[in-house]
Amino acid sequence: MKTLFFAFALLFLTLTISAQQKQANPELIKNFQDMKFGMFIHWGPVTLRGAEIGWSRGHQVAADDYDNLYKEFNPVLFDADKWIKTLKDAGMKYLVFTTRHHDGFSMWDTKFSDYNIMNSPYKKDVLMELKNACDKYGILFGTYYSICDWSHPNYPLSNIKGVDKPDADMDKFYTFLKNQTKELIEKYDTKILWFDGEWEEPWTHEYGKNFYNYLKGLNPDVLINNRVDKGRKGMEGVTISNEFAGDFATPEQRVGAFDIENPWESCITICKQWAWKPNDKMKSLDQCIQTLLKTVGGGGNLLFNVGPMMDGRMEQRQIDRLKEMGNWLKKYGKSVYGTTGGPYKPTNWISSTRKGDKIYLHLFSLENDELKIPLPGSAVVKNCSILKGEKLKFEQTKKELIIQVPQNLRDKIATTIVLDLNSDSGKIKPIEI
């Protein structure tokens, strides 16, 4: 009887452990958070029409036309080395490349679909070239992969009204997903799997949880975003419960809410559209830098999207803007990389980061020469200066820290001030301004 009891107990324990989600290595998450700034790339045959990737299928671009664009896709000016050099010069530390969007076209040499880059006139594995370039420049290599696939016969739904597939088989489609992502892990050694397309009804929480565990079984060190499962709350990107799988949250086209307890990453476009669009409106340098600083000041990473052109080049104006960001970060990057958000929560005119006994204030605007903010908890400010610049006059009252910031010492994009404290800045609780 005792033997039978222990057998059941062991079975129960085994089932319980197997049902648990495999958690990300905290050190890998910390390293990812310390990077702060990465490049997102949306690219594919749709650039031949200058329309949005995936979403334009059957709408701005007729489905039959869209699905056959790969037969014309020949980006002869693609140069992985130039792309990754652009990324590095921008001060970015990692890449997430769109391997397959909702349209189902695979941008790598996959064995599990003929609808891929090797069957285009270009016939080159751009993904392997990007992976090798990332290795060369010391850039963390990551891949975007859509869970939904509106063109696949076994995926039940389409984004075109009345074109759903009654003979689809979701279990067979799930096997297809497992096969393709296994390639991304084992052949391309992707360090990040950035999922999307999980919101549609065929993808269930059970699929998401099992998929996450399957992928962690292939490589426990791969980082997986929360869109692998059903826990994301809209474009705010937060995960609504610990029941759902995912290593980090994914706010989209917005700076995420202040959160220094849970890892998150805002994905935002440098222009309006994810994929390339002729004459698309591009963000100013002020907007780019301040978006980055508000994101890291809130505790997150910024995944900044670029859409290369049909011939394989990135637009020169986007390269120039990214280079300008990199030049700013060469001077002030100490206040960005390897920091934690806060303690002052970001507003439209100020953001802050911290590390060790230092707080970095980023001022976007100031009405006069006097900055007044709440005291940094119980810490005492020993010195105050412009980062890589002159010391500033300051005083601490019972309630406020008052800093003199003359016009001639300000940076036109973001004036960066260093507060040297008498204690660890990490112990200061978040402060509302």
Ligand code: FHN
Contents of the next structure:
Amino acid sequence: MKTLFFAFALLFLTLTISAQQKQANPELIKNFQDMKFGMFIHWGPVTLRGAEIGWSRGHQVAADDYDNLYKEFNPVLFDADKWIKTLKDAGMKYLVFTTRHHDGFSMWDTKFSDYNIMNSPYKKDVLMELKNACDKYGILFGTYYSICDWSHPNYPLSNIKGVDKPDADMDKFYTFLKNQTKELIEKYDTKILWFDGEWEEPWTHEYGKNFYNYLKGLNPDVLINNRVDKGRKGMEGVTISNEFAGDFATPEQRVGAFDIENPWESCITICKQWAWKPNDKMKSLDQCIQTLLKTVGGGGNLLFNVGPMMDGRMEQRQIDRLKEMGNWLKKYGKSVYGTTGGPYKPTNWISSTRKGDKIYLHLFSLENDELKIPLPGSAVVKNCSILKGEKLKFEQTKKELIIQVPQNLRDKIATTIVLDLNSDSGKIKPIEI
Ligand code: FHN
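So the form predicted on its own is up there; where is the form predicted in complex with the ligand?
All chains and molecules follow, beginning with the one already shown.
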């Protein structure tokens, strides 16, 4: 009888502990949210053709040509130190690098696939070099990993119509996924597993939940996005929920919806294409900074994507744009890092963040010299000034704050104003303008 009791107690304890591993470490989530700004990098042999990674296989680039590009791939000018220095100079705090996209090519020295960079003319483990450079510069090291793999014989689907997969076997493929991601955790100590390619039919909610728990079992502190499971539901990225696994939501190519309760991160390209494309259209500095400020103003992080070239260099114009963002953040970063979104929900002309007894306003345009915004009388403004600049004249009624913002004090990209309150800014409910 006693043995039976202890057996049940042990089973209950095991189930309880395993259930606990489904939650992310709240402190690590808060650190991630406080970072606000990361670099996404999409890179692979496809840059030899300047076409989109994964999607161009069998379309803009013939499949046979695409799948053999690695035999030419020799990025002799790759310099992990330069890449991570560029990331840091941009004011970014973390990296997410494409280790294996939908095309199935592994950009690291993996034991589980010969289709990897060690079998290219380059023969070096770029992932380990990036990890070491991130450690050197104090940058959080994260890895993108595609669940779907259109070239893998055991993955049932291909992105090319009519391609037969006689060796399709999802259980074998799931073992492959577990083996490779175990390498990313145990050999490269990735802090973020950024999944993608989860939307296709062979990957089920069951696989997603089990995979999340397996990974958390290897390292409970690794952050895992909501694309490990089936909860993303398209490009809106949908916020995380108890129904689906994942530690943060992932809206794509858009600023996510205002949400200061659940962690989310918008992934957006600095150009049009994810992977490098010659003469691709690049966002202006205004667009870059305002995208960042609307994202953090909505409570999210921005994962901003660059696509390095076939020879291993990032384009100088992208390096220059990122440096300009870093210069802006050197001056006004206090209104970004470690803040919470709101209280004013972002619009096309204003965004806001807050921390302690301060509210930061980011004005993208102003019709005249007077700014009028709603503010509950319980939030009493003691001072109002340009962040690191001049004091501004203001008056407050029971429901409104009126600030004089003369033209000569404005920043052409985003005028940053700081309001000193007599109370905690976190108490103010979100305000729609
Ligand atoms: O198909 C991919 C795409 O190539 C790119 O990697 C983006 C980045 O989030 N994710 C997928 C589309 O949702």
